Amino acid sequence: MNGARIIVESLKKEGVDTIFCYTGGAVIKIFDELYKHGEGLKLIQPRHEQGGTHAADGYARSTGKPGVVIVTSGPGATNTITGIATAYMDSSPLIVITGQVSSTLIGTDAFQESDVTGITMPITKANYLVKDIDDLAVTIKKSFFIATTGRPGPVVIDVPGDIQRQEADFNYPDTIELMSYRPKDTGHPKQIKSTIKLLSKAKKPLVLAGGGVNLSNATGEMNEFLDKTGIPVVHTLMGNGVNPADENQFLGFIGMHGTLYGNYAIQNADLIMAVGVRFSDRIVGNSETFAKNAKIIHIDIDPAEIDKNILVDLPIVGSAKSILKEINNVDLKIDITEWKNELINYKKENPLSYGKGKLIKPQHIIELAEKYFPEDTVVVTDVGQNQIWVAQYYRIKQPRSFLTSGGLGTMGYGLPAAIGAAVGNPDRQVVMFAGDGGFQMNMQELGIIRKYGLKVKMIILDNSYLGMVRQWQELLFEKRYSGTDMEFNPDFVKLADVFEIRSVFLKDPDKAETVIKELAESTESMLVHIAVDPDENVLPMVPAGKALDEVLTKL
């Protein structure tokens, strides 16, 4: 087979059913082979390679299967960089296949040449420039293995044009073993025993659930642990989806914009079992004062995360799913009634809240969406105030149902990621929340919705500002709103009309419930453009570098 055909057949061997791809001169041979031999492969053509990469990411996060991207060389490849970095920061498995100029032209500054492996080295788990046709199939096998095992992440395969045209025998390995890459799945038995011992002695234990719980498909095991022990739980932005049966155990989102009661629990616990957590700055605040009264157990599949940001008392390297299964096998009896009552009372006294007024409050829209959309809805956000309001006010109750750019904070992620989720989950509702700024960064991807007949429900919370930055300018820069005024936003309803997508403009608070109910019940894609209060802020707020109990509840 020629190299292009080897790529197609290798993807089939890996069980790929969907490819997000944008053609060009350096991959024209691959697209020809897809045309001739791509049965069973659905091609989704974005309007921009960044949009296609975010869509593949949304597909991966919502399905658990790797997202596959094929783009041309030069600008086609460099346009994927933001999407690759987004996936890398949030541990999302992607296979990005880029075309490259012919091997003999590499290094000559040929037309549409770029050093793809050099550019992507810091933002991938691995990357490859294929120099020999005989290495192509095994390189693809390696890439899928690396992307989907251990801590997931993106892998780039750069394939020169001559390699695509050369021929070789197609021998695709059934398995692969890499001496330098052997991720550890099971935790050390002694450390698990030590965990049980610490939990049994704790008076104020707390579980901190991170993105690793979702990535390892461990929400079932996590909820079983919570239900058996009654231990309260908080989550990071990426850990959204944990759902204990007892509502009183759930203390929500923590960190810079976390709930008052969630941050209180962190700062007053005597033991924290952190599962699949990076301890990022947005969660920790001041590292010297974070959980100052607690011993910390850190369960993570990536040994590089242990003691990176927070020194811990007991590390366990392995997958969240495997380790939680082992812990659940033990009949753990603890009495933490006094601690639970303390947290229940604090939660009742310090609820999330927002003011009412003549203008629409974005928090109210999010509460209405949770009320009318089914529990298995895939909820996607863009980045900024909309993202945090959703994390605060929309209770996610099922795994792989909350998609957002956490680590990189990529504006423009929301729409294409929602499209990818809709492609991968045709039987589930998908609702996207975006601000007016972020939505415009990839709004061209509305064309995909129209072309492929996808069902995506879109809510644009339009405050005519880059709201999160405006909030910081209000707090720290005496309301000098420089570069944050989004004057001359387009009419998003007319924009949707251009793509023949049903749309509604909402400004009247009294009509909000009717419109959101209509959106949830619509059998087709629909966009709701909502004019929200431009002065509304995300609160509570812990200023950068402050302790989690140094909280602002008003600006």
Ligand SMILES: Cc1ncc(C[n+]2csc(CCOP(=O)(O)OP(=O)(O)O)c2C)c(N)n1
Second form
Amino acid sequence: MNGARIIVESLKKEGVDTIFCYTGGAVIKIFDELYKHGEGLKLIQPRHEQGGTHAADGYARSTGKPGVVIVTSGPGATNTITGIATAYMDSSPLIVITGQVSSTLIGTDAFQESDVTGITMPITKANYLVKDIDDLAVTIKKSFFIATTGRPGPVVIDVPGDIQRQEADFNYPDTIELMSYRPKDTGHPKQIKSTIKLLSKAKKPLVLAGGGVNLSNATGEMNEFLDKTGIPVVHTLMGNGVNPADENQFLGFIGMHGTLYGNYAIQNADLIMAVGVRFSDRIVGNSETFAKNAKIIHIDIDPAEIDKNILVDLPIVGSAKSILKEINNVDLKIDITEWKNELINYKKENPLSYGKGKLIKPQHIIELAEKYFPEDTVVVTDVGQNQIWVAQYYRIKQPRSFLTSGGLGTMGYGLPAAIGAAVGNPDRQVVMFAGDGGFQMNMQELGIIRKYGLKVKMIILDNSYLGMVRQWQELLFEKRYSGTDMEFNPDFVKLADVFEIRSVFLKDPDKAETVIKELAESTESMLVHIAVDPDENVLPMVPAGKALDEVLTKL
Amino acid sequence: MKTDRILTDHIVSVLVHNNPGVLSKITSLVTRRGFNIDGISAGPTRQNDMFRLTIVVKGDDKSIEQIQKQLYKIIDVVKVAPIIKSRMVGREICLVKIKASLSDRHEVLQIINVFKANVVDVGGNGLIVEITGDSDKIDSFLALLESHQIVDVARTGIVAMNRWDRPYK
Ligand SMILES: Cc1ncc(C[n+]2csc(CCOP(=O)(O)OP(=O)(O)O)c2C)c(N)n1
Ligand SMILES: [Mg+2]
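Right, and the form predicted together with this ligand of this protein, after the form predicted on its own?
Starting with the chain above, the whole complex follows.
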């Protein structure tokens, strides 16, 4: 069997059903084998390899299966870089197969040669250049194993053209063991015991849920823990999706643009159980004052996250799912009525809020979308103010249902990620929110929605600004709006029209409800271009590096 | 307020699978996390496909711990062990090319003798000397030779191990 066919058969062995791929000279052979032997494999051809990579990422985050990408050498490979870096920062499992020039030409600056393993080294969990056809199948096996276990992440496999053409027997290993890679699933029993002890003694305990809860499919265990103990919960941007039965327990998301009550809870708790978080600077603010009254228990599968940004009192290394299961097995007796009442009152007195006016407020649109879209909708955002408003105002109640570029903050993520989610979830609704700036970074992907019969609902919150940066300029640079105006935005309705996608323009606040309802109920893809109040800011805001209680409620 | 970090030399011994690119993965990771590599040496071990690296980096204790954890995340890294200063056996080899006329040689040879260094090459205009020892010894050796004309110095960088436990307390 030739190398290209080995790749195709290996993907089938891994149970892959979808490949996001874009052809070129260095992968033409793989495409040929896909043509001849690709039964059961759906090929999605984006309009740009960056779009394809984000789409694979959106597919992976929403389904829990690894996203597979195949691109050609040189520019094909370099176009995936932003997508790979985005996936790496948010621990999303991708398998990116790149064609490479023939191994005899490597190092000669051959046509469309680029050092893909060199370029992707710092943004992959592992990467491989296959130099021997006999290593090909086992390298693919290894890559899937590494990408999907432990803390997930992208893996790149660079396959030279001659390796694709060489012949070898196809032996796909059933299992693989790597001496130097053995992720630990179960937490240390002693640490779990100490956790129980700390929890039962705490007067003001709080759970902080992070992306790891989604990634380890531990939302069920998390909700069970919250329901059993009644402990209040806050989450990070990536941890969206936890859903205690008692709404009073839920305090929203924390950090720079967290809710007042979420940040209050962090600063006043005496014990924080942080699950699958990495304490990023956007969450912590000032590490010296973060959770200054609390002992911190840190549950994470990656030992390198322990004590990295925040020194913790009790680390447990292992998967969120397995550790929460263990903790749920113990009957915890805690009485925290006073603490809960304190938080309920604080939340009542300090709700999220925004003003009303003649112009549409973006927050209102998000509330309407939450009202009309079903609970199992996959909600996707781009980056900027739109992203944070969705995180604040759209209550996500299902796991793996909030897709956003958290760590890298990649504008242009929204549309292709939504497309990937639609590919992987044909029975669910997918709604995307994007700003006028970010949407234009990958709007070419509108071109494949009709082609593959996908259903994607798109909302462009057009404030005619690179809003998030404009907000910083308002706060820190005396409104010198340098490089942030978007005056010559296209007519997005016409744009959708040329791609044969139904579209509506909305400006009148009184029509908002009807239009969003129509969007939610539409049986086909639809884009709503909304002119929103250009001066609206994301609030509250903790300026970078400040303590979570040094918060601005107006600019 | 900026808290001052106390930076000291730390030595980490790293056992790796000798797969393509592993050396650059390690050096790039250390650099990326904000450390300067002061010395690095690599060589095969008894197991066929394994290499041992000895890396010297400057950093505070906390960040060194972080570096070790990050190194473990490289799939080819099998073991990362800090070398503990008080228990370290460390050796370096240094070659020194010295310009020395016949009349100067006597003094140079005396220094060489005191340090138990070896002359490994003799030419009309000078010598090449090889010295093995811990880094301090090599530093002092070079300092003493300063008054002579050193043409070139090549050092291997340190290789190190932790000592056996003592049989008594
Ligand atoms: C690729 C990329 N380039 C630049 C930035 C910096 N940046 C962050 S938010 C933002 C503004 C986004 O504007 P828009 O997409 O209109 O969204 P809004 O904030 O107005 O909702 C910019 C430029 C980024 N995050 N990503
Ligand atoms: Mg905008």
